[in-house]
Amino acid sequence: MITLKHVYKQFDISKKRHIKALNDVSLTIQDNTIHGIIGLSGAGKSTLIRTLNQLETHDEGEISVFGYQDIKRLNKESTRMLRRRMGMIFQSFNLLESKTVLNNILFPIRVQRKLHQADYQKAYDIINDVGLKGYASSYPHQLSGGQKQRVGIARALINDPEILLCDEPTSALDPLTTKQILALIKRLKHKHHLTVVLVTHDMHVIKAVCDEVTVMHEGMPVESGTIDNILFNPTHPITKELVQLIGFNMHDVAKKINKPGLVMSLKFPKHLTGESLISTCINKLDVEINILFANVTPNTEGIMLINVNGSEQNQVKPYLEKQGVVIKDA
């Protein structure tokens, strides 16, 4: 588990100008999850992820990782050991242009000690695993953007990390390659039992792979939760805007509705998404129900916005709740 408690980080641009990149950040990241950190440019996302391996040293607060309490106080050797247990993927790939794919992947080991034959075999295995078979002797300038990022992922895995930090790993890639890289990260997370912390400005990326999500704004986490709950019940204006960008705009629809009657947001657990609860409710209670919005969340729960008319409209909510539907007023 990763925990941050009241973490602050300030950058001094000049004697008179200061930027609070992190402003009282408290956050918990569960083991073996993909936790997305999303926000607009300048929200503090990248600074936050870089504090986890102390590429950026925070000014105040406490960060605990792997049972290390307050990692800022670790000595150099302990910090080095901490970083070995974390892999990091960068937006711009950060590959050494003068070295082959194989030697880029082996670089984290080479800077620590002399390479052994087992290291080469391990690197070849990882090359195959990330989809780069036949490219071990290639140089970065001979690779596409997606292939370069696969090298970056392989390099991040060479030391068998327990945590994978991803700083905008798909922002330089086209949509199809982005989909492929995200699928790879998700597969490797399950295969290696990784905890993944993924920073992005793109809600499509969050929706595609994340279990949990934290929304950052002006250096602060303004909302956290499971991806399904964030889509169903965003509360902060920034979260609502991000959710609308991927088509989950039920709150915007609710604001514009001017029909009489009761407007409700519904969430259907997985086992109910295939059931005809709405049509059964209409027939049983003799009510008119207009479906204003419907979609399926990443975890295959259903969410819906309805407008209810009819003499029995006040019975709709208790009836649906009895079937297991989660309801809130829109």
Contents of the next structure:
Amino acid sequence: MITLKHVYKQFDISKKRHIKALNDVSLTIQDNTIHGIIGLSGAGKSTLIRTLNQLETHDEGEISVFGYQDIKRLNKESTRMLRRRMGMIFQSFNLLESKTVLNNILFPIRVQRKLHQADYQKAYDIINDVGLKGYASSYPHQLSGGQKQRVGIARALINDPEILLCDEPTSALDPLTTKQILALIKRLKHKHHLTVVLVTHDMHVIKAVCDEVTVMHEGMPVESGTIDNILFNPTHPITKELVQLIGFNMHDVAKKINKPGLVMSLKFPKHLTGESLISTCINKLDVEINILFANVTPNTEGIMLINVNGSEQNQVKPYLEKQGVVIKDA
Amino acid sequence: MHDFDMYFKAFNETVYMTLISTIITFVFGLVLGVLLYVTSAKGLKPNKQVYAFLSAITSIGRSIPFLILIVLLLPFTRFIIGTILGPSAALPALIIGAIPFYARLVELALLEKGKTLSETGVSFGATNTTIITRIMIPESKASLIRGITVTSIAIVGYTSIAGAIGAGGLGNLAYLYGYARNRQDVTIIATLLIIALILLIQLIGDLIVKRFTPN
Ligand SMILES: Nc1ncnc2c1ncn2[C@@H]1O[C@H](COP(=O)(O)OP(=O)(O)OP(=O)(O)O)[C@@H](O)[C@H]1O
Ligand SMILES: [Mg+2]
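Alt. form predicted in complex with the partner chain, vs. the form predicted alone above:
So here's everything in the complex, that chain up top.
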């Protein structure tokens, strides 16, 4: 578990200009999850992820990882040890151009000690695992962007880290390659029981892989939760705009609709996805339900926006809630 | 003395001065350049005072005209070489003139990919020494070699200035015969030999870059 408590980080541009890149960040990142951090440019996402391995030291607050109370207080050697327990991948891949794929991947071990035969075996296994079979002796400039990021991922995993930090790992890639790289990260997360922290400005990336999301705005986390909850119940204006971008525009729809009656948002838990609750409800209660919007979350929960007659809402609401549907007024 | 022997001797002297100076400049320029990079604002361990000091020496060293540098260094040269005449006596001035030149090129080369590369190393848990010696320098090999090639060519130019005041070499020949004895043909041949030497250095530099970079 990674915990941040009241973390602050300020950059002093000049004597008079200071940028509060992190402005009271408190956040918990659970083990074995893919935790997305999204926000507009300049929101402080990169600064946040870089404090986790102390590429950036925070000014105030505590960051606890691996049972250390505050990683800022570790000495140099312990900080290096901490970093070796975390892999990091970058937007621009940051491969060593003068080294082959194999040597790039082995490099994090090489900086610590002499290589053993077993290290080579391990590197070849990882090369196969990330889909680069046959590329061990290629140089980075001979690879495509997607392949380069695969090397980056392999290199980040060579030390068996428990945490994988990703700062915009797919922002330099096309949509299809992005999808493949995200799928790879997801698979490797399961295989190696990783905790993944993933910074992105693309809501599609969040939707594709993240279990949990934190929305950053002006150095502050303004909203945090499971992807399904964020999609169903975004509260911050930025979050509302972000979820619209991936087809969850019910807030817009709700605002535009000017039918009489009541507009409600419904969330159907997973186990209800196969049921025909709405039509049963209409038949049983003899009411009218107008469906304005419907979509399915990444965890296959249904989200729906309905419009019911004012006098019938007192029947509809209790009925659906009894079936296990979560309801909120829109 | 036959003309051929004369050219041969002068050519050898120029090659000797250039080679020794280039080798020593490479070592010390690299060290100074790395220190400049490390302490610069965007370096691994920024240190304003140290950087300002190193940077000032480097800039001053680069801005003293070479002819004046030779004269300034005369006592020093006499002290460590024992004479102020001949190719060896030119070495201190050549080296001291070239080190700041190369050091700046090294600093620029390292800064070019500096931030991303050093952070990558830091994220692996590498020490600063490892980052410099195993990441920054190897990744900047091509620029560092191109830099020493340019420096070496500049040194050839300096040797001709040094030659004019008694260091020997092709510069000396061109000056002595062409200017003092009005033998244009010697000046032209000496110039052609200097050009040939410069082209050779460039060629060797390019070959080394090719040999050491994957492509
Ligand atoms: N080293 C630095 N020096 C000065 N200012 C910085 C530095 N790093 C970040 N900042 C500033 O801090 C703020 C947050 O930057 P950060 O890089 O964390 O944003 P971000 O959310 O990652 O944005 P982007 O999506 O553009 O990458 C920005 O205003 C940025 O200009
Ligand atoms: Mg960023």
